[in-house]
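Shown here is one chain on its own, the form predicted on its own, set out as structure tokens.
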Amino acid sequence: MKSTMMAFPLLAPSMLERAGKLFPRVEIMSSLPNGDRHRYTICDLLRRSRRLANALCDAGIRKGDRVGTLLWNGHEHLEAYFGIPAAGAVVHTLSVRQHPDELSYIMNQAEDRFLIVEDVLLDIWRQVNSRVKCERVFVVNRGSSLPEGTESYEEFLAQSVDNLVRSDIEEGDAAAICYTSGTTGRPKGVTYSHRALVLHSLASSMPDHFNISRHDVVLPVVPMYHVNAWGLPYSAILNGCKQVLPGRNLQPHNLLDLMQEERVTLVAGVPTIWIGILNALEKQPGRWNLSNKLRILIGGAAAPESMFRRFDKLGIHAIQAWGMTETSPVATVCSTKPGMETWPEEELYKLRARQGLPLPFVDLRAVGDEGSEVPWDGQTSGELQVRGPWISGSYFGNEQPDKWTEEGWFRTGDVVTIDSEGYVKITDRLKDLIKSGGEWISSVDLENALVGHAAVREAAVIAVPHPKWQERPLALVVLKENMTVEPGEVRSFLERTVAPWQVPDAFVFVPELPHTSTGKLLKGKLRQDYSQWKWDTEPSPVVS
């Protein structure tokens, strides 16, 4: 017996169509490069997205064609999120921090036909212009002259109409494509279907996950080119939320001003952003009057327990989530189960620092070296593998097919434990684990322990070859402003919670650490920079 339910496709533009009817006066605020704030409504967003879609169709865009975006977080980028898929095309968000070589490679591999670029990013465009084959380039310009061979984005929209666009889009069609950060080899493209984006928006909005409602004011600090800002622009529109888009002004004071003045209730970013925010709040207590409903979403890298403790002291609730470009991106969120509120404080903080429980419809498992699933005992580690309706089944161009098993499981490369309650804890990346004397050492656990020291702002731990132990951990430490500490003190601090054989043999204090464009530590660069590190013949406990 077959169901008599309607065959109604799940389409990304449908979320905006609904919001435009039900929440037309809800505001979209964008911070412009000069510091001004641009304001319009969801109704305006709908109208301009439709204009963009029609203009693209009139310009000859075909179903499945890629349209690149080189834009900061702003209302024009939001228009592209919905307008390009409404034309049947695929929005290709490009990182504004990518090296020109990688950027041109990505654009050529994706075969971007058109490009929308912000005037303050034209220098980036000029570095790749001669190396790519974009047919037309539309510039979001605010009074500046247009470079030769480009067109005005506003004039492009003005020549079109704001009626409904095409009706032949299917939910399995690609709506967006993002590329991995390329920390291992060339960046790889991941396409997201309309159906995947809608389901992800629904699941991530649920109360035990991001808990998004129409009463929220959402500020995605995470760039809109980084896995679609974790899907927040879509889920915010789905729920009819006000959005606050910060543009390129991401300094802690600017972000805190936005959070205060726009009464933000949900904000998302990587740990490096929150380090700056926390330092500013602690340095100037009482300066910012933030919403008492404010929630902080942390992703992109494992956050230490100390970060949750610092936020709690400020009355701000922090939530850890995990995902990847290949998981669209959110796959797990950490929230407590009923009864856990009575746990001892130390245990609760350990729990909150885990990556959490899988979202509905996301299956996960940890697989050991022998290829079999490891038990959910919180102790046995294995590689995390995931599958589900918004988990990618292949890379664009079918690159690296061995990342998927025959049963469809995606091999994440993250080493995890899963406890009996189902909570995932990332202990490291496969490539970042340290094997010393036949035993594994987690660089993530050491880094999280190091930043618990009052003087430490950031830390990275890498494996360095050792003549006796195969590998030993080397710690690279960035201190907070105007703080000093002796290596022996840091070592003693670690020994309170870390087994002595796991404690790094040396501590190097550095002014800063290298990061990817999305805030992740560049462990590969650090391993390369310190590949010639020489241990003493008789290593002392600490070398500074």
The other form holds:
Amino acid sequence: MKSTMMAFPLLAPSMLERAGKLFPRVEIMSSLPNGDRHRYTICDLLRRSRRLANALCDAGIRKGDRVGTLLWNGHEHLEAYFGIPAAGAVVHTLSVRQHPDELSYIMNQAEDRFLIVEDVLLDIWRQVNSRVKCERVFVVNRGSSLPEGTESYEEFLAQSVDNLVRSDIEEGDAAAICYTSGTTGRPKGVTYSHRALVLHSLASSMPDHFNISRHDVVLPVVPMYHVNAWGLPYSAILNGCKQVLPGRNLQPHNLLDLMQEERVTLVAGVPTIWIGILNALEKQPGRWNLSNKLRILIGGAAAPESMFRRFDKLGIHAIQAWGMTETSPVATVCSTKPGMETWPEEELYKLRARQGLPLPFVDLRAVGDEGSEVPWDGQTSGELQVRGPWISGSYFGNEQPDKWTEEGWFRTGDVVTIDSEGYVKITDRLKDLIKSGGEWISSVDLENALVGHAAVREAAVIAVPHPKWQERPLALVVLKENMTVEPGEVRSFLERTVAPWQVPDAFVFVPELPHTSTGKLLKGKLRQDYSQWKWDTEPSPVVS
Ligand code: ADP
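Starting from the form predicted on its own, produce the coordinates for the form predicted together with adenosine-5'-diphosphate (ADP).
To see the whole picture, the full complex is given below, headed by that same chain.
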């Protein structure tokens, strides 16, 4: 029997239409490149994103066409997030840190017809201009002159109107497209439907997940050019929250000033960002007076236990989430179940450092080498596979059928255990695991243990070929400012918690580590840089 419910589509722009009516005076603050703070309201955002949508339609953008953005986190980017899909088109967020070769590859593959670019990022545009076929380029310029062949974004909006736009959009239509950051091969495009964005916004907002309400002030440090800044710009509008958009200055002091002065209550970023923030807070205790409702969302790479302990000492609640470009991105969030609050401290920290429980409608399982699901015992590891309404079912214009099982599960490439309560723990990415004498060593566990040392700022552990053991772990360590430590001391520190045969055979102290555009360790580059590494000590034997 058919239901009597309306077939009412779930559309991304509807979230802003409602917020514009119900929360018109709520503020959107953007940090401009010169440090000024631009302020306007959700009502202004609605008007301008409608103008953008109408201008795009008038300019000949058709349903499904891609419009690229090369922008930092700011209000114009938010206008593109809603305005481009309101025109029935697809907002293609381009990474400002991508290599020009990769950027032009992505823009050509996505066939971006128009581009919106910020004046401070025009150099990137100049490097790809001759290699891509954008018909029109709109520059968000703040006083500088427009390069030849480009147009003013403001003028494009000014000649348009702010009435409601198209009504023929379906919830299954693509609203946005984002490319994977390429840590696992060539970037691949993932298209997000309106329906996926809406459901993701609803589910990630729930109390046991990001717990977003209209009383929150949301600061996405995670770039809007990567996986929709974890969906926060959408979920903040869905809930009617004030947003604080940090622009290009992501230095810890600047972020902390913003958090203090704008009374931020929810802030999201990758662990690298938090390392800087924690160091600043610990170095100058009492300097920043942050909201007592502040929560920190950590994702994109594993958050070590020590990070939760350090935040707790400062009275700040940190929460870990896991996801991928292919999962819109939030698929698991770690929060406790009733009764767990009374667990011994050690156990509780172990739990909080896991990636957490799947969101509603996200199915997950871990599959072992033999192709069968591994038990939820917190011990047996397998590749994490997921499926659900905001999980990608294919890549855009790039057939990779082996990424999906016959039953439609997406193979994440992450190696996990799942405990009896359903909590997922990432032990590694398949390609980052270290195979020593037939046994697997988790690079993530070693990195997490290393950053627990008081002198260590950041660490990467990579597999380096070894004549006897096939591969052995090599640790690359960045020390905190003015700190020194002997390799022997780091080794003894690790031996307290790590099996002796898993302890890296060498520790190299380096001034910094390479990161992806989204702040993740570039393990591929490190493996390449150290591929000729010569082991000069006999590594520990494998204990069988
Ligand atoms: P890319 O796949 O190109 O690195 P993504 O941003 O899609 O770009 O990265 C997703 C990957 O990031 C996941 O597969 C996982 O390996 C890692 N990741 C994301 N969140 C976490 C987390 N909380 N803990 C550990 N790893 C994470």
